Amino acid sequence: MVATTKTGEGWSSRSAFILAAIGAAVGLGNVWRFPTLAGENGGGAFVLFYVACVVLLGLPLVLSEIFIGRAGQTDAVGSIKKVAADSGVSSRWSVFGAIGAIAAFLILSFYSVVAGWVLYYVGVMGADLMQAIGSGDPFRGALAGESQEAIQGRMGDLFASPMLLLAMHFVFMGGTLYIVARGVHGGIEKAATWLMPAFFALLVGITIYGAIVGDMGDALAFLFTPDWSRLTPQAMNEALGQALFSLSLGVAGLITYGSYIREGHKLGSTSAAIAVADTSVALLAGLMIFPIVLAVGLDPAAGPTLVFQTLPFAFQSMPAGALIGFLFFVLILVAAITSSISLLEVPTAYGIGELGLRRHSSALLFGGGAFLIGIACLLGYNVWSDVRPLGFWPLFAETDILDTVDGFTGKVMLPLGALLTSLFIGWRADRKLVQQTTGLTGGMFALWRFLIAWLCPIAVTIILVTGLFPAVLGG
């Protein structure tokens, strides 16, 4: 029998609510952004400070965020005005979940933009197997015939087509909107039980391809020998940012799928299964990526760069290549559709509760509304390019649409949520509805609150402050 909570829904067993949460936290930010990041910052100390961050901040605030949901049964803003009415204190407290659907809104406007990237290499890819397939030659490389100039210069002619962009764009936020349409546990909860399990085995399996045919000595000797000389202030700043932004933290995420929760879980080793479980994935996608990028002699500090015009050309000098690549692109395809989906839900769930809209209803104007601004996203990169909609802001006067909405959000609101959410949960909740919905006693309960009181309010500071102010990192 499903559970449900006061909006009427919830997750059918423990189970599916871990693969969801880890479906939310899962995305492009594991597979993409963090080895980007290990990449440009020197692999082994920034992979060590991330884990680091991961375990003494990421985790205490996953356990806030889910207790909060669990504490409050309803959508973001709404558990946090119960439980700082349960602990006597003032509703508007829940400025910190406004912040985080509003967050999560914009971030989807851009993240279906760049997911609809990911759409069009698959199609790429699995135009370029069947044409293999039909060659009678299905393991060949990736892209025969094509230069190293052609491959990467896909990317250019992407960016260069608008409505190419905009089909891709349109085909992804509609599959991520029929799917929050569908409900929690008819369509949330089901993507996840069908498209986690598939994720998994894709990463396991390209990975263990990679240590067969790359060159995974190199790939462990750069993700885990630590050169502290290159864990500069600036690098160690990025790894706190990674560790909440891997984390879906600052966005009401967890919020909102905590508020499904049925009573009896146990929600400290829940948490602990959806941290490590994230942190894992950002581990093997580095142990995915790198030793096919250094067995080519290709630079692992290639940047954004690194997913779509780097490994394309990698996997074309690879045994299999044109299937693997096909399969890789699926494996970011998957991890991009499971966060989308929980970043509508936040603001879907807060149309339910505190407008009181259908489901279907609340999902198709929030999910249109980030549509529409994607769009915007989108044309920035060809008919928008001069258009810089912050310029009056000297930290983002040269950027361009999609990342002065991507800089606004990670900067300051994923920041500024994650701050708000440790100063309450560490300095206002009521300490015995804490433990008691938590669970956590004695030396773990104390441990806990010393992180969320203390070291995670300092971390999230510097990471706000330097974020604006990047000169005081000397940037």
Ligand code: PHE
Given for the second form:
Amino acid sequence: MVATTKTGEGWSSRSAFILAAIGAAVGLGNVWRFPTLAGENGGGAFVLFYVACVVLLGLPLVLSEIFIGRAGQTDAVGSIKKVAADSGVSSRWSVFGAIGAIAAFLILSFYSVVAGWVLYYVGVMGADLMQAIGSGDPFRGALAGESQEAIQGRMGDLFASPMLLLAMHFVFMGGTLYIVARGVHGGIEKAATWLMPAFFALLVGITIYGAIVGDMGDALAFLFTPDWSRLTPQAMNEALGQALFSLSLGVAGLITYGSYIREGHKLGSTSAAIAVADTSVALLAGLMIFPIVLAVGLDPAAGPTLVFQTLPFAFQSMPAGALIGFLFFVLILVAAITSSISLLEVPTAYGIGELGLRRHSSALLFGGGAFLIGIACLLGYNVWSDVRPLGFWPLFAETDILDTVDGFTGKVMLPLGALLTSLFIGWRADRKLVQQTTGLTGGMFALWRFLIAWLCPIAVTIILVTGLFPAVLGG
Ligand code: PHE
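I have the form predicted alone already, so could you send the form predicted in complex with phenylalanine?
Below, the chain from earlier opens the complete complex, with every other chain and molecule after it.
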């Protein structure tokens, strides 16, 4: 039997919740953004600082968000109001639930566009694999006979075609909407229990492949040998922001997923499982990608195109590159969809809990809205390429539409959501309620309280300020 919460939804087991939450956390952030940033910021020192951010700031915030959801048992805004009422403080704190829901909605809009690129590459590599099989050489390298320029040019061709971008965005958003409309039990949970094991199998398989055919020694050295001079304030700022993004923090995603938990979970160990899994996947993704990139002598600092332009070319000279390249993009797509459903679930739950909408209508309203904003993002690569939505703001003066939505949510909204969460939990929420619901006691509770009440607000304020006013960094 499935326990139900106020919204009438619930996970069928503890492991179902953990899988779904890991599915939400593990996404483009791990397999695309993390390797990109680690590469751009010189590897080692960035990676170690990132891990410190996850342990000291991310983990306490994960537990805080799950606690709010578990205690509130409804959408993010309603859950915060409930905890506030039970703690005898103002219900206005619920504003960070609303900020989170708006951030999730905005992130979804460009997330679906980027996932659309992945979908396109699944198609490109899939067609190439079919051809390899047809030609009787299924284990040949990827995109045989194509020059490096031609392979890299594929991304430019995609970006120049609004129709192609739109079609991919449409299919991905449609899939996300379909799963969310089916509900927590029949949609989100089912997707996670099928897709996450497939994801892990692919990840481990391709990493082993990379270790055999690629240059694992160089990759390990690149990822884990710190050169502290590369750890600039800008890099630290990016690492902190990436930790929030990757753990899905500040968008009320874990409040929403936490609200579907039934009695009796150990929230501390559950939170640790989520943070450990998310970080391991990011590191493994690095160990999957860099041996291949380095073996071919390509540049690990290629930036956002690393995965789309550098890797397909690397797969050309790899044994079975056509097959592995195809599986690689399938893996990213799987990671993306279990995250996008969590992004859509946040505003959808808000619509159900606060606006009284039915699930289908709420998912359609917010999924459709994000789809429209996504169209603006993808047009920013072609017909609207000189539009600068926040051009009046020096920080975003040169930024196209997609990067503006990404930058504004990542640099402003997520840190703000995380800051308010830590202040609320650290200073306002009733201590007994927190202890009872989380099951934390003694030294663990004291440590968590210290991190959430002191370290998080201070560190997150630093991200906000340095993110918004790069001049402070002297940059
Ligand atoms: N954590 C996801 C990723 O790494 C992105 C995400 C952010 C998902 C916020 C949900 C909420 O790709």
